[in-house]
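This document starts with one chain, in the form predicted on its own, laid out as structure tokens.
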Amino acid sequence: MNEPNDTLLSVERLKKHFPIKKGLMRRITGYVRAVDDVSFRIRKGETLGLVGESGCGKSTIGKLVLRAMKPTAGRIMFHLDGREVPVHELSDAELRPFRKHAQLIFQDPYASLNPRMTVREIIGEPILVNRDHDSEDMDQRVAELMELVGLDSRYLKRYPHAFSGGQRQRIGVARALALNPDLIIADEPVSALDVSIQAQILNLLHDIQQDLNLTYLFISHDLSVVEYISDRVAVMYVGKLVEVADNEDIFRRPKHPYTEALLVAVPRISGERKAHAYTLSGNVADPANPPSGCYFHPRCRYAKDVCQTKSVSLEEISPGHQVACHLASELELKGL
């Protein structure tokens, strides 16, 4: 498939299934789909939030970009100085050089960093084991990352208990820029910290990016700062996705049933319920025994015969924007 010039990363017909396994002799009775056939691309320089419940799939997909665990089917394609690297087919040895391209901001600020490492040992550990630097530049490079998170590098040889959980994250941020990275997988970054201080890093975010031209997959169930940080949303149901569009098609024009009812769900200050508001009903879909069709037709109020015995895969309805959904161009969502 020939892909764009400015494609950073694309994920073809990608897949994880878990073995179920059960009795003495642990024999495999079924799987568990937790990616199922998701293909996307991420631009250069752009935002790509992945959002959905929780259980969907997203932190999956993180995993596998970064061959943190190796997927079932699918490619991986890493798009670098003209040259393509195929993430899916990578051996360890060939993983180490690889994940200096891409790295991870993980959810917990206060379980992600060891409490018997100082700041300066967290944030150079990356440096050192790569031997990008020499001992006396890498005190100076880590000052530097310091400075760059919005931290004093006087404290550097302070340990994690001494910093707030927002400090913590800006030191995570901080140690995943150490290898200069072109892709950073944010995976639920904000979620653990109060709202006053989620704005703070998603600034900060927003500001490294531009200053360092950085690519961003922001996986996040919070459709608030999906909005707030991404260029485009990709909508995840039971490890599919149902729909990818730009951040403003996403959220005032949907076409998907289920990315309407997460937009219904979003609280809004006034207090005042929407008119057109209404609560999904049923439970989600289980990915080791997914319904025939579309997987989200026992929930979606549309539902017709066809989404019932029909499956759906994802197919552009204008440019740029993917859905997978039978009734897409009959029906009239709301956005916010």
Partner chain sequence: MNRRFGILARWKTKRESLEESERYYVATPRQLMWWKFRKHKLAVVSLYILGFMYLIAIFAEFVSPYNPNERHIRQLYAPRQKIHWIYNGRFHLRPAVFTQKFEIDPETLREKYYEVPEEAYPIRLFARGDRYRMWGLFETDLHLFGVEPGGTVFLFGTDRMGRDMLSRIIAGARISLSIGFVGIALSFILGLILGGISGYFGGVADLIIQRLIEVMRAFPAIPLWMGLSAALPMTWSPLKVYFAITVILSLLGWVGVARAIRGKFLALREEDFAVAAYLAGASKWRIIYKHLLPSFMSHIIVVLTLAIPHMIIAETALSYLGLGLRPPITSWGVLLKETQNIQDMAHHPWLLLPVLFIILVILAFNFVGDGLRDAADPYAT
Second form
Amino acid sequence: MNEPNDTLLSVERLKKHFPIKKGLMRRITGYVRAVDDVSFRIRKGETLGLVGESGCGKSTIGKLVLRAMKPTAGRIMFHLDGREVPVHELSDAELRPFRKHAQLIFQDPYASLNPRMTVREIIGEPILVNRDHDSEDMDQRVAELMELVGLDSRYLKRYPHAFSGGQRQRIGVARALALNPDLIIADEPVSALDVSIQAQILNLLHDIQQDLNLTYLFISHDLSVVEYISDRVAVMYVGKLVEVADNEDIFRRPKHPYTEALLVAVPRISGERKAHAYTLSGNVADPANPPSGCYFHPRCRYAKDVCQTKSVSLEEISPGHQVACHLASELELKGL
Amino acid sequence: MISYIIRRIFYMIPTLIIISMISFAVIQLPPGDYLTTKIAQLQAQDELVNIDLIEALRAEYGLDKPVYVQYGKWIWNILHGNFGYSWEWQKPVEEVIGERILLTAIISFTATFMIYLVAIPVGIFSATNKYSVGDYLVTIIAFVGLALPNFLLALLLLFIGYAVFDVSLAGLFSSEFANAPWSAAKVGDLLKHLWIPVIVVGTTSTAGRIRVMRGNLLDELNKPYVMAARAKGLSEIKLLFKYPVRVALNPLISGLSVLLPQMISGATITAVVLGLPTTGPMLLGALRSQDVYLAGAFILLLCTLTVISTLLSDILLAWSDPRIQYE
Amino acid sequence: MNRRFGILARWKTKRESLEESERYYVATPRQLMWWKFRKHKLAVVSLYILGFMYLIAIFAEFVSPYNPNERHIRQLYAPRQKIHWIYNGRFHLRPAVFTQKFEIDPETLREKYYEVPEEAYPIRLFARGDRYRMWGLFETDLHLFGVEPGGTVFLFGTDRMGRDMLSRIIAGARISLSIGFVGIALSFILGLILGGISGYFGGVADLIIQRLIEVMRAFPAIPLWMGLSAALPMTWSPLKVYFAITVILSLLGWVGVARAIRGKFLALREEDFAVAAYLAGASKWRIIYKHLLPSFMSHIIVVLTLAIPHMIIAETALSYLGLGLRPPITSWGVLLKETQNIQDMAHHPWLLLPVLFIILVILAFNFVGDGLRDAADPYAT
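Mind pulling up the form predicted together with its partner chain next to the form predicted on its own we just looked at?
Complete assembly follows, chain above in first position.
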């Protein structure tokens, strides 16, 4: 394959199906297609934002990439200094050395920190279990990490209950950084925080990305957050990617009606009324029983007959801009 | 829903098979059998032993065969409605136990009914009048009731009845009805005596359910939807019974599957203390004298009663709580 | 002057409150739980009561005035001897008991006891009495209290064989209180292993253990206990019977513990902090002992605390039915068996005194369990 050599992670035709069991004999009567044929790439040092409504499967992608669960099909390739790691097929034993290359930042800063461990134990745990440092070194390393995320290293011996939500999230970031990972998957890292704190954490994530040359997969339902932090954005709907493009393209020149609809919902401070304001009607399609053709057609204001019958796949319509819409070339959609 | 019930019944079968095996193993645990002890006893007293009858019985039940053959025979006979022969009573087991199982079931079910009849309103009162004098009183009584084991309560009631009121609270029937055939008057007499065992069997669980009901309802009343409904001006009574009480009842209903075995257990031991003509004393006697088929039938039937009541309570829960997925 | 002190005091309180909050920030989970537990006054009082009872049970031979099996044949069914502060015509700082004598009531033909104030025996601390081997280690005749030879001190009366009820209740405490602990320890080990396996590994192991738990739950406990206990040979030694009964109780007791452990495991396994440890490369065992065990230990302790009284009740019930412990072992259940004759009990109500102790212990365990439950999750607001 002639992939550009600055790729860190490439995901190809990834699928995750959960069986539905029904009836007397618990026969498998169908599948929930949480992730259905998803492909994307993340370059070293960039931030890919992954957006979509809740339940669209974006968190599942994060878990699959980290191998917190096993994919049903597809390839997850990790590119490490010339080496290719087939993450999708690693065994449990092979996974452990891989873990230090990709780490997760959790959504809930309360549930993700063990209340019975001190900050030192929490941040030091990844170092300890991977035997990265000996114990004297570890204190030093933990203190360093705390300073890095803007925490006073004197608080080493405190328990999580001593900290506010924002501070706890900083602890979570420090833990994710402990092993010097290449990729960080941030699963809604600010949505549980107050708006005033969100900006602080986003800035922190942005700064450490510069300092440590990190790559982010940033999962969020909040477009304004994604706009702020992402270089490229992938929009997801019912287990499939519907549009992937640079930040600027997605927000100024969306090509998919779903992206447009999401953008309309983003609150803006400007006084002008949006001339084309409308809201998405109907519910997110059921991933166990998706509609025919394009999954979005029942909610799409531009839908035509072809949308009901013919399924769509992601296609590149201009360099770096992929859309899955039959009407992509005809529609004039509005961005922000 | 139908499929759920069928599946549950389907699951019951292996459970019942294992239960029957354990029951049989338990009654077979003591060394020797009833006949060897009985023959020795009779011969020691120089009494005439009907060797023919005993040998016939022994052959019928295969007492000389290995244990698994005996088990197979036992189960086979039970499936054909033959529970075996009670050596002690010299009668087929089903003739001896029928009435006693019925009385045990009556006491257990009445007690269960009483528990809910008392616990739900008292729990609601306690929750809606939190930290009032009445609530504290209920809490104290509930705690003592929780701590007091059934048979001790029975003992204390007997003692108080005898020492203070000079009446005997034991038994389920007055002496003139004890051995009389069933009649309307006998049923009336039963109802007059039933309240003591029902109180004894039910107190601990009533106390427990009051606590559960109070806690659940308090949790529920603190939820925002209650405040929203109150802000809309819904009357307090309507507000209470429309949702919070119904939600708070669910754990109580699901607790039924644990409650019924407890009632049956409790009824067994209470019966011994109170000298009731139910399963308890007879099971105790049968176990002591190694009257294996009688003891085995009791244990098996009590367990089956328990499994069936568990099933009933699960169905009740599935029916009452729409959040339960029975697919 | 006053104002200066005022400022000083305020400054001091501020500093103190800072130290206070720092103390809170670095407080270990155990400290937080203890602080929360202390707020439940009834639980704290109950804890002291239980501590006191177990202390008595441990030093049973020393605390009890008599050997529990010593018969005083001239004092059958003797009522409780009252404690008197005024005797020999004046008030004493050292209380005394009066000798009790009986005459036969001509109507009922029962013994009627009356006190003889002339024969007053002061109660002495560290008195000499029956000989015993303390914990089977050394022989002594020292008792916490007693009276001079010639007198008797039956503070709780005597039973039909003239044995001192107080000494018997104390001896029974050792058996009844320990059986709860030993039984619960066995239940806990069984429940922890099976519940842990079921909850963490899932799959076939979970399915089998779940079925087993379901079957065990379907058994009405008491008939099964009766069956198992009835199977114990009469020829077994008391010690063997004691352990057999403990095993029987815990065989049925583990079910509840296993269910609680499995449920907690399943919930905790999905907790973000456990997932975080897994993603950091921690091994299964590290996750179990470092993350899962500490988090649910407190909940398990609550379950166990609330299960101990059930064990005590079960022992009492079985022994009362004559299926559990048997004389010469003295347990509270064995003592209660003596009350099976209702007329005996009505005429000699002090025979019911063990009931008071059983209820006291069970109540105390329930309150402590209640307090522990409140404290089990010190992070809940």
